[in-house]
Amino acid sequence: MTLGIDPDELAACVQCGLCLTHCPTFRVTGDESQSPRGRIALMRAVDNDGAPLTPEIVEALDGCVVCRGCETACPSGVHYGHLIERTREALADAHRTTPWWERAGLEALAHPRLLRAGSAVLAGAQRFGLVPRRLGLPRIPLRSAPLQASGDDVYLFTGCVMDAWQRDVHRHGQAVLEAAGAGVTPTGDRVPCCGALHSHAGLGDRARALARRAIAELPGDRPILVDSAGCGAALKDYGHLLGTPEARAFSARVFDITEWVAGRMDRLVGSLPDAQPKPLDLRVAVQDPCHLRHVQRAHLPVRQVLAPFVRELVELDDDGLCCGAGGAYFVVQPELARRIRERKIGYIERAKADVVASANPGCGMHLGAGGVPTVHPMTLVARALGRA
């Protein structure tokens, strides 16, 4: 079989190796086949030379965390994310990856009532101590009142798992947006899932169906604000995923929530008594989710938004290296994810912070499972505003 990759994109890699130190799986294994350069060589061997898809090749291609840190480092502008997603789709279509239980779990994400019912069962199991803490799950609410619209200036994209498990983060984000003068419409069940996890798993047809639903449900030109880095990256990539003018226009309306708030800091700070923030007494380390830093290239606004509201911001000295969460990667590749996280925790410990700010729920859960106190930037800002 072939992978069906765009030959021009596949030929763009010049095998220089500058990506190697930015690849988390190569860093922890030292295995060339677990690097972007090595994986692209394997893609070429299959597509150009007719190499068979051996279990070893499938394992190497399926072991990528899809952090896309290699894209930031690449001098040739290789679209590695497109290459690996097309590869994953071919492998999943051939049933070489993505087993039935993973497909069933991902399908549940598109059905809000089913997801909430399953989450309620999981929440009950948590209360009885039946869910291992090493999984890093947040305390899942048994029930949570739905978000209420406060106006029609912006949409707040709420998504699937985050809305079921971490709806308070959405509440905090909405409170910050309202303090900045925006009327907010949460998307709720209208758009149950962005399809990011389906794309990562190679379920391209399902991801495209969810993308078309999102576009149909959110017409017009109202900005769509996202407080999950992975969801934001997926929504911004609909133009590529569907390849239509309508999809590209939709993606142009999508912003990470901190991108939008950073442009309205005067109104946010002006909403405070005497227009003077009272910073939280915290030393905060910023952990950049890969899909915010390497895909959206929108990690700097996090710092702009947080800076007035905490005592001190500190940077990690790892140049944005992945934490190992990778959407559902830490579920399907637990050992590699754990080894990647161990390296990340070393950088975090050197920062000597009170708390880590991460703009992606998966990163927060994965780091939390490793004992790192992690909180969403919007929660910190809402606390400082007295709105949490």
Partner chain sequence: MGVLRGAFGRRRSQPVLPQDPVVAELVDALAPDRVRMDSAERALFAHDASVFTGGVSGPVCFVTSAAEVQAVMRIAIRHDRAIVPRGAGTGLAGGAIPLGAPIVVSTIKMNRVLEVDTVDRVAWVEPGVVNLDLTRYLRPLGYHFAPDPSSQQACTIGGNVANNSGGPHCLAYGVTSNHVVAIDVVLPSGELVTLGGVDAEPDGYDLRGAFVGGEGTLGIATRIGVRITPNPPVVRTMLVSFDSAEVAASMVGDVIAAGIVPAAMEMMDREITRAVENFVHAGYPLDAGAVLLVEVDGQDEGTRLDMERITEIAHADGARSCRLAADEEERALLWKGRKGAFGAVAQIAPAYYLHDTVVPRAALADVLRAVYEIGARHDLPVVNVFHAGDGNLHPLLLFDPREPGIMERVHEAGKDIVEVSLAAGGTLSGEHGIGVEKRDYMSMMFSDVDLEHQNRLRRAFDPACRANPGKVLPASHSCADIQALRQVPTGVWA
Contents of the next structure:
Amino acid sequence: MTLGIDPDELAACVQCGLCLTHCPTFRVTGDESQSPRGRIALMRAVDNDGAPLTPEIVEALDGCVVCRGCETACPSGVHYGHLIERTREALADAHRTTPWWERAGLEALAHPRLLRAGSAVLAGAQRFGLVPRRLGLPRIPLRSAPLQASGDDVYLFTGCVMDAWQRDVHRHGQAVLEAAGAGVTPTGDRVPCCGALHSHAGLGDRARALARRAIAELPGDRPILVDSAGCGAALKDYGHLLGTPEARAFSARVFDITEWVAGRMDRLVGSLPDAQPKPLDLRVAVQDPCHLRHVQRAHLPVRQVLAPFVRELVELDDDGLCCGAGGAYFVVQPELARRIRERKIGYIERAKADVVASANPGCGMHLGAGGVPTVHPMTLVARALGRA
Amino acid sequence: MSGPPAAPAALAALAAEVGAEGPVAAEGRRTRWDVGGALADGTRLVRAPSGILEHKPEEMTVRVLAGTPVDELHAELGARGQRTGLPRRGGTVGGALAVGESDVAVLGRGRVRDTLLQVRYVAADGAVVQGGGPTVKNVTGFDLPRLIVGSLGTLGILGEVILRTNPIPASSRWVTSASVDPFAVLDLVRGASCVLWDGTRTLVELEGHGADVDANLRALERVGEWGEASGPPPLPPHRWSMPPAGLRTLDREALGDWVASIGVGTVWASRPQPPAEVPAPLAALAQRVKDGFDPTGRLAPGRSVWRRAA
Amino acid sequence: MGVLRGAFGRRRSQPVLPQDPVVAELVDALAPDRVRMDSAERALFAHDASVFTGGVSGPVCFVTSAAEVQAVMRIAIRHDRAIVPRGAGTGLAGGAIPLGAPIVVSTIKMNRVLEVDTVDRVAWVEPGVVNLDLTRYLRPLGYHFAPDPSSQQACTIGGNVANNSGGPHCLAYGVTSNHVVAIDVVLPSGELVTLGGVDAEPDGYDLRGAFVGGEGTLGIATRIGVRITPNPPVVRTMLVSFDSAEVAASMVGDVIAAGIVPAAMEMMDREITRAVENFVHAGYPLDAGAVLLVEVDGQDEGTRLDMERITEIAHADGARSCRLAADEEERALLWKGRKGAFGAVAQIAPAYYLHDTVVPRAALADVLRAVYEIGARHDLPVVNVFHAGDGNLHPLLLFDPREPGIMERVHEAGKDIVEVSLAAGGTLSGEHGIGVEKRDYMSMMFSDVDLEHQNRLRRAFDPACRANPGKVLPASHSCADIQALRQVPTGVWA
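We have the form predicted on its own; now please give the form predicted in complex with the partner chain.
Let's see the whole complex now, leading with the same chain.
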């Protein structure tokens, strides 16, 4: 079989290897087959040279976190994300990857009531100590009050797992937006899921169906703000995923919540007594989610947003290397994910921070399970504003 | 297609003189003649030709014959604002390279081993061999120049070399202090070409733009009193090689009179450095090098590159 | 490029099989998960960052200690197999390409910084430490590792030692050889020796110096003592633009002749400047014939005076404009243009062949002109972005790898560039090394006698020609007789 990758995109890699150290799986394994350069060479071997899809090749292609850190490092501008998503889709279609239980789990994401019911069971099980800690799940709330619309300036995209498990982060994000003077409409069950995880798992048809639904449910030109970097990246990629003018127009309306707030800092700060923020007494390390830094390339605004509201911001000196969460990666590749996280934690410890701010719930959960106190930047800002 | 530029006739004459048989060694000005031990009796002495062939200031290179006195070379280069990393002690270019010891102000002038870019030497079989390349930057092939520097004439007899030159800084100043921790100097200033310490006095050579030298002196004066000095003190005859950090814990008894080069690790002492064991695999490797370049052992017999071997 | 075709095709006929006793012994000596025999991994290790194919990898070993390297070496000796050391595989001359199905020894997992001594100003590192990781590690201490090859984000210190790597800043600071004080080496005999030392003038031959640049043919470095360099207090960067590359080239020599050794002097020609500006928007002049990025570092007053003098020289030489970076942000922007050059090339051609020769500064203008003519003659667009300060040319030949017969033309043009560089009094390579790329050009620079002496050095380290056979020296002077190399043609490229 072939993977059916666009030959032009496949030819763009010149094997220089500058991506290697920006790849979390290469960093922890040292295996060329667990690097972007190696994976592209294997894709070429399959597509151009008719190499058989051996278990080793499937394992190599399956080991990718899809953090896309290699894309920012690539001097030749290779669209690695496109290559790996196309590959994953071909492998899934051929039933070479993505087991039934993963497909079933992903299916649930598109059904909010099912997801909430499942989450409630999980939350109960947690209370009785039935869920192993090593799974890295956060403490899931038993109940959480629904979000209420406060106006129609912007949409706040609430998504699937995050809405079920971390609705408070949405609440904090909404509070910050309102403090900056915006009326907010949470999207809620109208748009059950962005489809990012389906895309990563190679379930392209499901991902495209979810994209079409989101576009249909959120017409008009209101900005769509997202507080989960993974969802934001997926929504911003609808233009490429569907290839329609409508989808491109939709994607152009999508912003990470920090991008949008950063453009309204004067109003946010101006809303405070004497326009004086009261910073939280915390040294905060900024962890850039890959889908914010490498995919959306919008990781700088979070610093601008956080700076007035905490005592000290500190950078991690690891060039934004992935933490290993990778959407559902830490569930399907627990061993690699754990080794990648250990590396990340080493850098976090060197930064000597009180808390880590991460704008992606998956990263937060994964790091939290590794013993790192992690919060969403919107939660910190809401706290400093006295709204959380 | 271009081949390597031809060696001058003087080099061919040296090669003919070296020939292919009988023990032979090069003689310069004998400033470090005893290093590595005495030559075997009956060793024929030859002299490398002398002369500066080409100085290219814009390339930072000079092509020179090995018998040229270093002082003469530096006088010529100095007239055009440059110098080399060869030591100022009165010997020849070839002698300085064969011995391989750096100048006292090595921090400012660079190491001898980093100075040699291209070498032409007469091999044990009388052939002229070229190693390295004519440009400041070059990674073509195995690095024969590194191997030749410090080899005491045991691998080949130096005939002609291309050296890296460097600009002479605009300003230079020696200062001395009896109240300053010598180990603090290099952290206080950038642009110290030399920091010497004899147990009581610290001597520093500051080089660079005049304003930078003045600024460095002011930085030094913040930690102690300094006076002018005319240059380095007289250096005792024996040269010890130590790690820079080892200078903090010198065994003063063993040294006798001494002057230490801070940040470098060289100590000039009135007593010789105690010998040290050479690990057997390393000695064997070095012997294989020697045997490869000089299968009959005719080059500088009696001299050992293990100057401090037990 | 059909890069894998050769390796995958040949794999079926190559001699190593998983049940090979060599593999069992390697697994015993290391660990099952650190010896890879599967076709995918081995096909990948048949390549590095060069365009050369024809490599065939035997078992791939991931070593973690000197003792393991010794064990692998002894297994290789017992079975009369060759070994090829490998770092990140970012070399451009094919130095890490395994010829004749040797055991590939990857040092990538030996990646610890062992010790940093700021009094000795030495850092002890394992060979798999990434160049930029070391500099990043040293940053809080106020030091850096001076060699900064363009691949520094990925290449390893072990690879830097093997290739004697340079980079933009080696004009003032020197190449890797100037920054390595000592190396623990596992010799091809399996013995472990320390070459050089932290002391001022280590005894014996400078075998440390001989080992650096040996391209893996002299043994495997397992621990490296490198000099660490204090970060300069002041750095000033200026962009100078010219009507032509010739004028820019003459300014380079004039600056050096004036007694200034800048930290870096990087040149970009018209085409690359335009491509870079459209790609990264660093504010480079779109209509310039060439630009020079000049950097000086040191102390406040001296660097200011140097920059003033350089500006005078630039204007005297006919520069169109000089733009001194006002702050760190602008400085970073100017460098962003230079560092984004290869990415910019990717926007104008699907692939490029990056060449590397050195010429005297005085010959830069003439050689550049000849390089453009060579490109035109072979119908290959050429752009130039290079370390002008030390005359280190990096012509990029642009091509589409899917065009039939293109690589022959690219290699022909490459050979012509080598010829004009040597004719101008230059050298074959400034920093990429010889590998398989320029092995057969060595006799253009050296006589048979010269090469025979280089081979004597090689054989003193490796009498059996076990380490990385088929590299650096042309076949008539190298270890072409080794068993493994007879089985597979060497130096074959697609």
